[in-house]
Structures are given as structure tokens and as C-alpha cells.
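One chain comes next, on its own, written out as C-alpha cells in the form predicted alone.
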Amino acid sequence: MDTDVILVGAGPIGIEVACALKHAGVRYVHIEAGQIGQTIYDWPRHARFFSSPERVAIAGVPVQTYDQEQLTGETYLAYLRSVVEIHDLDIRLYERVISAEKTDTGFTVLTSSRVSEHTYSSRYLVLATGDMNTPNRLGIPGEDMPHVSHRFDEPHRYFKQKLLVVGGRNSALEAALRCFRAGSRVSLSYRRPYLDSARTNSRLHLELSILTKKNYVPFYPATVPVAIGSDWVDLAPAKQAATGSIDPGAVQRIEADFVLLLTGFQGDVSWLRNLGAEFHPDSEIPIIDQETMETTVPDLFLAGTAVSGNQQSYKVFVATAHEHGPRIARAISGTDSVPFGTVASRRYPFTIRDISPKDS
């Protein structure tokens, strides 16, 4: 099948592009390897958005909410079943990507369904794909046992069981506070050698701060786990475990019947890399013109926060990346597409430097 445009991925910014697309009048084929709104689809159950509601509505489509706060995943994932319906957009679900080439007159991809194996061809490939294809896994022994996991989905499985949360961030700190009030024994262990505030939302730091202060939470700052067991993880400094040499003396074994491993996620840049695209120099940034979002792998775009590679900077998401859609579609057609949404204070713009520290 011959289209203008092939767009992968139908999270939040990859429906926005869409409706730029569609707005300006370009032929496109639309392709996700799971439902819309996947990566929020796998959140753990009711959690909230951190970014209130007018930032992270798209498509020109206002989120109206009954107490006026932030949204949970799963009334946000109601909206984008909203704006997909009253755009009329045509999306290929459950059609994964097999491979993608650049050919002397565009892109050649190949997918497959449940059913059968289709071949597009197009001018233009757009990506919007995410950030968030694999856990960051520590590589240790019992990573796989079936009581530990990379995601948290909900806390009543931890109730009145001994529960480890590895990691620092929000998905930690939320998890381990979440537990904690759903009945579980929660111990925290982080790399580094204390909670940062600039890096965490400012209530789940204080509460967290408060609760392992106290020692409701024991909180093993500076260490790593390198071997979990049955009922046990085993964790050692983390200086030490960077540099491979670690002193038995100083590893702690603690009791646990479940563990999170809440260290993150990395984006699948082996894609970008097989098209040609080039990284920033000693990073997996891919470098793209900012004004059209375009790589250097000419006809090749990258949208929402698939601009951020294989990096954990967390910069950019939904709230920071509605103007990637306008670009593209700008890029591609040559015109601007019909403005979405006409109240100015749901189109008001907001980047990074909104919420970065002053001095940065």
C-alpha cells in the first residue's frame, strides 16, 4: 500500500500527530503495535497524572474532570478513546512493526497483525514511539523470579508481605508509598545517597522523606541489589558495585517476599540506527531539526518523547511536546494546519523551562 505518511506509534502525541496530519490534508497510514494509549494502558492502576489536565489534552479536545485535578490513567485513557472518535482517525491496531528501510523514494515497512504480514510504502516516516520499550534491567541473579517485577500495577498482591522497592524516582516513590498504605512492609533501597527533591514531585518526597525519617520505610540509601532469592535480596554499596569490586563484609541481606525493581525505562533506538539517523556525540539523542522535527535521516520524523532516545531525562512529555504535531505536519505539507481549539488559555504555550529551576 502507497500512502504520503506513515506514523508508528498512537500514544498521546503520536493521535495528535495524527489530527495534524489530517487537519492538513496529507494521506497517511497509522500503525500501533498495541491499543492507543499503550505504555499509560500498562500505569499502575489509578495513578495520576502529574501534569494537570489542560496540559496534557490534545487534538484541540478539552479534559473536563469532576473535582478539577489531575487526571488518572484510566480516565485519561476514556479521553483519548474521545478525541480518536471525534477525529475519525483511522489507526491500525495490534500491527506490529517488523522492520522499516529507507529506499531511493521513501520508507518501505513491514508489519504484522494478528491475521497476516502488510508492506507500506511512503515519502515520509514518522515516529512516535516512546521512551518507555524496556525496563533498565540490573543484569543480577533472580531478576527473573516470578515475585519480582519492573512494573507495578496495583498494591493489594503486597498486603502484609514484605515488599522492596528499588529506585528513587516518582514510579518509585509512588509505589512505595502506595504499599505502604495498602498494608505492605515496605523497605526502599536507591543508588544514590538520599531522596533528591529536584528530581521527585515535591508531596510523594516529603511524605517519603517523612515516613523513612521514621522508619516506617527503611531506607537503604547508596546501594544496589546484586542477588535476590526466594525470600531475600542481597544489597551492597554502590560505589562498590560500579566499580565490580564489592567487600562481602559490606553486603546487607534483607528479608523480602516481593520486589520492584522501579529503575526505569529506555527507548529502542535500534530502529533510528538502522535508518542512519545520527546521535549527539557520547549520547543516544538523536539529532533532529527542532523547528520541523525532522532527523538527519532526510523524510525521517520523530515525535513526543521519542526525541529523547535512549536518555533519562525526562524532559520531554506530553505537557512539553504538543507542538511536535504542527511541525511535522507543517514540514511535510508545506502549510499550517488548522489551529485545534480556539480557548486561549487551553492553547497557552508550555515548555521545559515553565517548571525548571530558575537558575538553570
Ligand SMILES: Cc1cc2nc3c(=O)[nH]c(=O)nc-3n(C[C@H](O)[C@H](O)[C@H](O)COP(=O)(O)OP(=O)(O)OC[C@H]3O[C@@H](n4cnc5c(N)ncnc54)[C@H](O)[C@@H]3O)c2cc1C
Second form
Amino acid sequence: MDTDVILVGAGPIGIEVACALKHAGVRYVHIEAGQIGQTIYDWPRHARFFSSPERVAIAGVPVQTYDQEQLTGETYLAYLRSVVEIHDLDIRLYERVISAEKTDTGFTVLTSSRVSEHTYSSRYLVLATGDMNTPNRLGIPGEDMPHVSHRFDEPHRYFKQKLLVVGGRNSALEAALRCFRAGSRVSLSYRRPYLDSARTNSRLHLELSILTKKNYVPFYPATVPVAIGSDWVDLAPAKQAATGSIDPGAVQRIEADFVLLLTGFQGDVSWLRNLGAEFHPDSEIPIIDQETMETTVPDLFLAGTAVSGNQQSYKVFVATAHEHGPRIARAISGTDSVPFGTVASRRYPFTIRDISPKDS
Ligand SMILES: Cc1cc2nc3c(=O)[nH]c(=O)nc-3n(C[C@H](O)[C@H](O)[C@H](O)COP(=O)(O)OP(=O)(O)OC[C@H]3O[C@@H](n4cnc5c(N)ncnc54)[C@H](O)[C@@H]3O)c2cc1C
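Let's compare: the form predicted alone is above, so bring in the form predicted in complex with the named molecule.
What follows is the entire complex, opening with the chain shown before.
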């Protein structure tokens, strides 16, 4: 047995789990497919957290900024580097776990890096692999053309270009607003009949509501793209597309030099399935014991947004996952791991109910 725990994923919660394991004296190997905070590194440049700074602080290390405003991804990555250095964490970077198997004594994990493959064995396996592994594909002709993207990078590319943004959640609204301000001719298609204030950040919702109402950003509600060409997109009524019976007369062709399909992401649950984990009925949300974060496979734990399986729930955030590390460390070590380095005044209790009472 190489180690007690193999921990996969070094996003904020993976790092927080590592701190908790180290603090509890548990031997572990930490493996990350990219750089630490890779998901955040993949965010659009200069995008900000919606969560307040003290809620995304991890492992008891406070975040201090010059303006006390929400952090940009870049600022947070710098903070994560400090946390890793302060806690002297050993993370195997740019090493992707490509398979995991349950054995009589624990788990065997196969990884691949630029230079080699490696096999590790452990008693426990903790997956902190996030829920943004692959974009939700639309499965339509033209989706893989070079001017079509599932990720927004930054607005300069779209200056003076006709850009269709598809989606109605925060990522889509933020891209539409930033590109509009950067001088792009933005249109917005969303499958729902209106931009829903309950699903989006209030500032973005207000700004896009004004811009769409005044037609500065033409809005195509209740539509979905059904085909993409080199300088056009066909939009069909969402209800018809859902039934698979589209009236050709109801399809509108709109001009677009670039297309951003910002329709969300999903986690990869294939390993969980292969390892025999069970899911909630009619969903791909894994069943876990909330006290320990253990799945239905003994000694297999989930942490962070990975607990949503492949259904981004928008209920698990960094802010609502801080207990995952201590719960796992407690379950594995058998000791009651005390939160370390706590800045008590900023560690007020916080759950999804505080921001979305109807989800309680
Ligand atoms: C623009 C934008 C704004 C956001 N704002 C907020 C916000 O305000 N508040 C908030 O809480 N969240 C926000 N999010 C979501 C935020 O990114 C996640 O909540 C956060 O990253 C989850 O942390 P995590 O550690 O659970 O998972 P992740 O950060 O997704 O980390 C998972 C890690 O696992 C690694 N990994 C995956 N598969 C493998 C593998 N096979 N082998 C090895 N490593 C692997 C990945 O490379 C990644 O580094 C936002 C997202 C976007 C796009």
C-alpha cells in the first residue's frame, strides 16, 4: 500500500481537504490533472467571484484585498498559491487520474502525465474533482466549428463582431455584458421565456434586462440553436426542439461571426459508476453520508462540487463545502480534527439556505 489516502483534484476544496488530512496526521498522495485551481484558471480573465471574500477563504487562511470587494479569479489563484505554500502541501501537478479500481484492500489508481504513467494504491480514495469537467454539448451541426466555443475567454476577440451568446445564467449574462461593453454586437438566445432573476446575479440581471428591453442586445427568448453555419445560427422554438418536431417556418436565421454556447458544464461520474457508487433515483447525483462524505462504496469519499455528480446543482459552492475536509479527515483518522488557523469572526455558519431559502 503506497499511502492511506489518494486525493484527486486540487481546486479550493481539494486543497482544503489536503490541509485537513495533513492536520489530522493522515498519509496521503494528492494528484491534480492541471495546475492548482485549474477550474478557476479556466474562468474568463478578470471574472469575479459572486461569493464574498471571507466565504471563499479556505483552511482558515484569511483573504485580504485592497478594496474588500469580491475577488477576481487571478487574485484567488494567487491566494491559493499562498495557502499551498503556507501549509507546505505536496501536490502532483499535471498528472491526470485516468482510472480507479476497488481492490480487496482499498483502491488502485492509474495516472498519466506528460512523461509517464503511474499506479498508486491506497486504503481510501477521495474525489474532489469538481463538477465542471465537460461542457453541456447541444449536439447540433456546426457546434465544433472554430468560431464556436463553449467557454468565454475574454472580450477583445469579439470587438466589432456579431456575437451570439447562448444561455441565460450568470456566465452567459456576464459574457454578453462584457462583450457589449467591449464593442461587440451581441445577441442573446435563451431556452427559457425570460431572464430569471432567481437564477442570476442581481446586477447582471438588471443590466441585461435593460439592454435587452431597449434592444441594444437583441434577445431571442424561448429559443435554442439547431444548426450553426460559418456566419449564421438557426434558432428554433425551445418547446418544438424539445419534442423533436420543428416547424421549419418557425426557425429564424440570425447572423453571427462568433457563437458562445454558455450552457453550463457537467461533472464526470463515469468513475463513480465503475467503482459501483449508487445515485439518487432518476439522477446522476451520488448518494453520500452527509456526516462523513462517504459514498455507498466503503472508503470512497467525495468533496466539494463533485458531490453534485454530473448535475451542476448550484447548491454546492466553495462557501457551502468548507466542512467537507474536516468531515473526511475525521472519518478517516478517527480523531476529531479541530478547524485549524480559524479566523473566528469570519467563519460564520453559512448554508445554501442563507442565499436561497426555497432550497432548504
Ligand atoms: C465565472 C465563474 C464564477 C464563479 N463564481 C463562483 C462563486 O462566486 N462562488 C463559488 O463558490 N463558486 C463559483 N464558481 C464555481 C467555482 O469554480 C467552484 O465552486 C469551485 O471551483 C469548486 O471547487 P472544487 O474544489 O470543488 O472543484 P474545482 O475547483 O472544479 O476543482 C476540481 C479539480 O479537480 C481536477 N481534476 C478533475 N478531474 C481530474 C482527474 N481525472 N485527475 C486529476 N485531477 C482532476 C481539476 O483539474 C480541478 O483542478 C464560479 C465559476 C465560474 C465559471
